[in-house]
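Here we start with a single chain on its own, the form predicted on its own, put down as C-alpha cells.
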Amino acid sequence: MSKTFEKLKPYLDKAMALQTARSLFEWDTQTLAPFGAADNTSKVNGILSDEYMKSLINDDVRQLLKKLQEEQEQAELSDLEKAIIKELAKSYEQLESIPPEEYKEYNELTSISSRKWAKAKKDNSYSDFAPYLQKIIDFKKKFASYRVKDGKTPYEVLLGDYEECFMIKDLDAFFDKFKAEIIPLVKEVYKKTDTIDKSYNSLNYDIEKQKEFCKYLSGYLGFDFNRGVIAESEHPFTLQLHNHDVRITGRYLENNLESSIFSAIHETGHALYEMNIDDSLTQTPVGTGASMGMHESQSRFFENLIGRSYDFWEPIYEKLVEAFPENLQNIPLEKFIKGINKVSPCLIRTEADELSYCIHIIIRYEIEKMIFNNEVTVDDLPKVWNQKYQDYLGIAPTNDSEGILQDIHWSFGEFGYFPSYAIGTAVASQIYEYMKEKMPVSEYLRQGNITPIREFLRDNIHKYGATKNTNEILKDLCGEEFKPDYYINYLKEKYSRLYEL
C-alpha cells in the first residue's frame, strides 16, 4: 500500500462508518420506525451528514487526493486503490461544490420527506406532498447548477450520478428506437390481452403464507440469511451496510399475488450482487455495484428472464401450488405461466408487464426532463402524469395515488434513477444472450441448479463491484459495449409467440 494512500485510509473508514449509519437510519426509518419519529429523526440525519460531508472535504484529504492522483503516485498504487481514488474523486467534486449547510438541510428534508410522501400516498393527497417536492426539486437543481460544466444540462449531471456511460443523446437514441418498434407491438398486443385468463392472482391470498413462501424464493435463487434479513415497507428496496449486511424489504397485497412474489425476486436480484462483491471492495467506495444501471440488471435478470420462465418454475411449481391449494390447485403450470406474462394496461410501474414496463419509465424520464428545463412546475406535475399515461398506454389515473405518488423516488431527491431500470432491463437481456451461449440456462432451471447461473454472474460481474462501469463490464464480458437491439428483438419474439401475432 503507497505511504500516501495509507494516510487517506483512515479517513475513508470514518466517512464509510458515518454513511453505514445514515444507511442504518434510513432502514428503519422505511421499516420499523414510528411514524411520528420522522421529524426528530431528520436531525439526526443532518447532523450525520454533515459529519459525513466533513470527513472528506478538509484539507489533509485534498491534499491526499491530489498527491494520489499525481502520476508518480499513481504508479505506486495497486489497481484497487487506484479505483478507489478515482471513485473518491467523484465523490469529492460531487460534495465540494455543495455548501455544507445547504447539504446537512437537504438530508434533513429528503429524512423527513420520504415519509410524508408515505402518508400523502396513503391519504391520495398529492397536495400534501407537493411542498417537499417543491423544496426536493429547488435543491436539485441548484446543486445540479453548482457542477454544470462541458456542455452538460443540469438533469444530465444528475444523469451521471447514477449511470456515468448514458447521457441525453444516449437515452433518447435508446428510447426513440424502443417507442418506434415496441410502441406498436403493445398496442397490437393489447386487442388480445383477454385471450389470456389469470383472474386466479386476484382472488385473496394469506399475507403470512406470502411472506413464508417469498422467503423460499429468495433463498431459492441464493439470498444468504446468515448475511442479509427481510421486512417490509411501502415501497421495496435492498440497502447494504456491506456485503455481509444486505438487507430487502416486500410488500404484500391479499389480492395480488405476483406483487409480492415478483418483488421479492426482484429485490433478490439486488441482493445477490451486493453480496458477491469481493471482500476485498467491500466498505471501500467501490464495494457496491457498477452503477444503477448495471444493479438493475441484475434485479430485472432474475425478474424477467429467470422468474417468468416456464423452466425456472418447472421444479417450483408445485410449492406454491401447497402454499395456495384453494386459489391454485387447478391452475396448471402452463396457465400460470401464461398468466404472469399476460399484458395489460396498467397504471403502476412495479406491476406492469415485461411488454410495457419501459414506457413507464419514458414517461418519467421525459418528465423529469421537463421539470429541469423548467418546462413544468410542480403543481402541473399530475396532469402531465396522466396526459402521459393516456397517450402512451391508453389509460389514465383516478387518483393521485396511483399516479404522480406512486413512486418513492422522488421524495429521497432521486432525479435521474428511473433511466437506470430501463437501461438495466436492457443489458438484461444483452447478458443473457451471452450467457445462453456458455452454458445450458434452460436445464440448470429445469433441475432446480441456480449455482451456475448465480456464479456466472458473480465471477463475471459482482465481484468487480464499481471498479468498471457498465459499458468496461459488457465489454470485457460480452465482447461490446450498450446494445439495445437484445432487449427489443427479445420483447418481439417472446411476445409475439405468446400472443401468435
Given for the second form:
There are 2 protein chains.
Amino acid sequence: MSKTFEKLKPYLDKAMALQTARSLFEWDTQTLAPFGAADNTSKVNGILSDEYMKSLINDDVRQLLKKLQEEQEQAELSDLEKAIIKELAKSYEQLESIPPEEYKEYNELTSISSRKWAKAKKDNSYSDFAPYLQKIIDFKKKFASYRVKDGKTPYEVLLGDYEECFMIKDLDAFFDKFKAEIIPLVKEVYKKTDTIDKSYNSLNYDIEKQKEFCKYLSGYLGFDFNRGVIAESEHPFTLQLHNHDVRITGRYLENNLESSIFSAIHETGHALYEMNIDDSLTQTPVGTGASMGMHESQSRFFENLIGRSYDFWEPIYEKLVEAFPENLQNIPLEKFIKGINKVSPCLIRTEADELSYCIHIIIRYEIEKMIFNNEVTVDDLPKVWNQKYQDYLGIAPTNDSEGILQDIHWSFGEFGYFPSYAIGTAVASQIYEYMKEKMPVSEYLRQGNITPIREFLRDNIHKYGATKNTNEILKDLCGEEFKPDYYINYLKEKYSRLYEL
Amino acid sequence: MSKTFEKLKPYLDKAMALQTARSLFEWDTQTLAPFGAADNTSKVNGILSDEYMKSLINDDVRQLLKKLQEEQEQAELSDLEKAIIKELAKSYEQLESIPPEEYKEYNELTSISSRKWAKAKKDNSYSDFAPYLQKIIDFKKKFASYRVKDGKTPYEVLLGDYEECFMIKDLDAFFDKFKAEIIPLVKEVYKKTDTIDKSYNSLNYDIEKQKEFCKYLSGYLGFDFNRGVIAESEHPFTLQLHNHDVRITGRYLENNLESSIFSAIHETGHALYEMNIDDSLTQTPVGTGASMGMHESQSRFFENLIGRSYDFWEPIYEKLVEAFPENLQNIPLEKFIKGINKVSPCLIRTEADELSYCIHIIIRYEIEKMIFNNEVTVDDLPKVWNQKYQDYLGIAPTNDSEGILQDIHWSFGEFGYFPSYAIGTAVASQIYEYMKEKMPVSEYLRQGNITPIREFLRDNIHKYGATKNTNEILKDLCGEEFKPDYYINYLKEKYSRLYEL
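Output block for the form predicted together with another copy of the chain, input the form predicted on its own:
Expanding to the full complex; the earlier chain stays at the top.
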C-alpha cells in the first residue's frame, strides 16, 4: 500500500462505516420501523449524514487526495488504489460543493419525505406530498447549480451521479430512436392484446405461497442466503451493507402472481451483482456496482432476457404449478410464457410489460428535464404526467397513486435515476447478444444450470465492482461501447413474432 | 439552556446518534442479519464504537463537563441538565479509563462472540465458545481493574454499571436471606409438584397462532404499534432506538405455550417503560430506564404479579381458548392459573417458575463472583454451574446448551447484569404492595382495564427515565428504599397456599 494511501485509509473506513449505518437505517425504515419513529430517527440520520460528510470533506483528506492524485501520475499506486482515488474524487466533487448545513437539512428532509410519500400514495393525496417534493426539487436544483461545469446542465449533473457515461444528447438519441421505432409497434400490438389470455394471473394466489416460491426462485438463480436476506416493503428494492450482507425486498399482491415473481427475479439480479463483488473491494468506495445503469442491466437481464424465456421456465414451471394447482394446473407452459410476455396497456412502471417499459422511463426523463429546465411547476406535475401517458400509451391515470405518486424515487431526491433503468435494459440486450456467442445459454437454462451464466457475469462484470465504468465494462466484454440497437431490434423481433405482425 | 450546556449539546447529539446506530446494528444482528455478514459487520461496529467513544472522550467535552459540574454547584443548571451531567460523568468514568484501541477491539470481539455463542449453543459445544468467553472475561477484568476505587472490587465496578444502588454486601444480604427462606420451600414444593397437572401446556400449539396471540397480549397491555415493532430472535429481548421506536422480540416453541406468552408479557413490560419516558428526555443520556434493576422490575411486574394472576386472565382467557380450542377447551381458567403458577424442577432460567427463578440468578451471581475473584477457570465453568444446580435445585444439566451456554449475556460481556433480574423482581413486589394501597388493582384487571395501572407506573416511574436512580424512585413512591422482604413474603405466602403447605 502507498504510504499516503495508508494515511487516507482510516478516513475511508470511517466514512464507509457511517455509510453502512445509514444504509441499515434506510433498510430498517423501508421494511420494519414503526411509523411514529420517523421524526426522531430522521434527526439521527441527519447527524450520521453530517458525520459522513465531515469524515470525507476536511483538510486532511483534501491534502491526501491531492497528493495521491499526483502519485497516481507517477504510477506509484495499485490499480485498486487508483480506482478508489477516482471514486473519492467523484464524491468530493459531489459533496464538497454543498455547505454542510444544507446537506444535513436535506438528509433530514428526505428521511421524512419518503414516509410522507408512502402515506400520500396510500391516501391518494398528491397535495400532501407536493410541499415536500417542492422542497426536495429546490434542494436538488441548488445542489446541482453548485456543480455545473464543463458545459453541463444542472440535470446532466444529476444524471452523471447515476451513470457517468451518458448525457442528455446520448439519452435523447437513444430515446428518440426508441420512440420512433417502438411507439408505433406498441400501438399495433395494443390492437391485438386480446389474442393472449392471461386471466389466470389475476386469480387468487396465497401470499405465503408466493413468498415461498419467490424465495425458491431467488435461491435457484444463486442468491446466497448465508450472505443475504429477503424482507417485504411497499416498493421492492435491493440494498447492501457490504458484499456479505445483501438484502432484497418483495411485495406480494393476492391477485397478481407475476408482480411478485418478476420483482423477485429483478431484485435477485441486483443482489447477485453485489454478492459477486470481489472481497478485495469490500467496504471501500468501489465495493459496489459500476453505476445504476450497469446495476439495472443485471436486474433486467435476469428479469427479461432470462426470466421471460421459455428455456428458463421449462425445468421449474412444474414447481410453480404445484404451488398453485387450483389456478395453474390447466395452464400449459406455452400459455404461461405467452402470458408473462403479454403486452397490455398499463399505468404502473413496475408492472409494465417489457415492450412498453421504456416508454414509462422516457416519460419520467422528459418530466425531469422539464423540472430542471423550470418548464413545469410542482402543482402541474400530475397534469403533465397524465398527458404524456395519454400521448405515448393512449391511457391516463384516474388518480395520482397510479400516476405521479407511483414511484418512491423522487421522495428520496433521486432525480436522474430513472434513465438508468432504460440504459440498463438496453445494456442487458447488448450483453446477452455477446453471451450467446460465447456459451449455449438456452441449453444451460433448459438444464436448470444457472451457474455458468452467473459465473460469466461475475467474471466479466460483477467482480470489478466500481473499478470500471459502464463503457469500460462493455468495451472489454463486447469490444464496443453502449449501443441501444440490440435492445430495439430485440423488442421488434420478439414482439412482432409473438403477436404475428 | 445554560450556555455551557449549549456548547456540550452537539457532542451529546453525535454520541446519541452513534449509539442509536449501534443499537440498530444490535437489533439487526439478533433478528435478521445473514450469518455470513458477521465478520464485516463487526468491523463496522468496531469503527462506530470507536467514534462513539471519541465523540464523548475528548478535551472539549472534558472541559465542558468540568465547567458544568462547577455551574451545577452554583445551581445554574436545570434539573434535566443536572441529570444529564450526572449520567455523562458516569459514562466518563466508565469509558475514559479504557484505552480507545482496547475498547474498539473489545467491541469487535463481542460483535463476533454473540454469533459464536449462538452457534455453540446450537451445536451444544461449549469448547467452541470457551476461547471467546475467555477473551471477554480477560477484557472485563482489565477494564474493571482500571476503574477500581472507593474500596470497590472489580466485580462491584461491573455491578454498578447496571445498578448503582446495590453492592456485594447488599446482594449477599438479599440472597442469603432468600436462600435461607426459599430453598427449603422450593424443596418442599418439589415433593408436591405432581399435584398440579399442566400437561396441556406441552401439547402442539401452532406457532403462527402463538405469534398472533402474543401480539394481541402486548397490545392489550398497552404496547403502541405506532411506536414499536415485534420480531423474533433466539433469546427474547427489548431494545429502543428512542422512546418512539421500541422493539421487542419473541421466541415461539411448538410444545410450550407458556414460554412465548410470558416472554411477550415480560418484554412488553420493558417496552412500556421505554415508550412512556418523557419526550423531553428523548435522545439524551437519560432517555432510558433508571437502571437494569428498575427495568426488570417493570418486566417482572407485568410477567409475574399481573400476568400470573387470576384477575388478569379472567377477561381474556376465553380468547386464548378460542385460539387453541383443541388443547384448551376442557381446561377451565382455575386449572390454567394453577398451571401457569406450577413449580417444577427446571434447568432453564427463562422458563423457570416464579418461586425458583431467583435461585437461577443467585447461581449466576455466585459464579460471576468466583470468575472475578479468580476462583474458577473458564474450562471449569460447566462443572461449577452443574454442581450449583445440583446443590440448590437438586437437578443438573445433561448438556451445556441447557447449562452454561443457555444465556446470551456473557457473550456480550454483560457480567454483573444477572442480579438486576433478582433486584427487579423484588422491587416489583415492593411497588405492587404500594400500588394496591392506592388503587383497586384486582378490579381493574377483572374489567380488562390496564390503563390506570400503566398510567400509575408511567407517572411514578417511567416518565423520569434515568433522571432518578432506583432508590430515589422507590423512596418517592413508597416512602422507603429497597427492601427484599415484600418479595420473599409474597413468595412464601403465595406458594404455601397454592401447594397447601
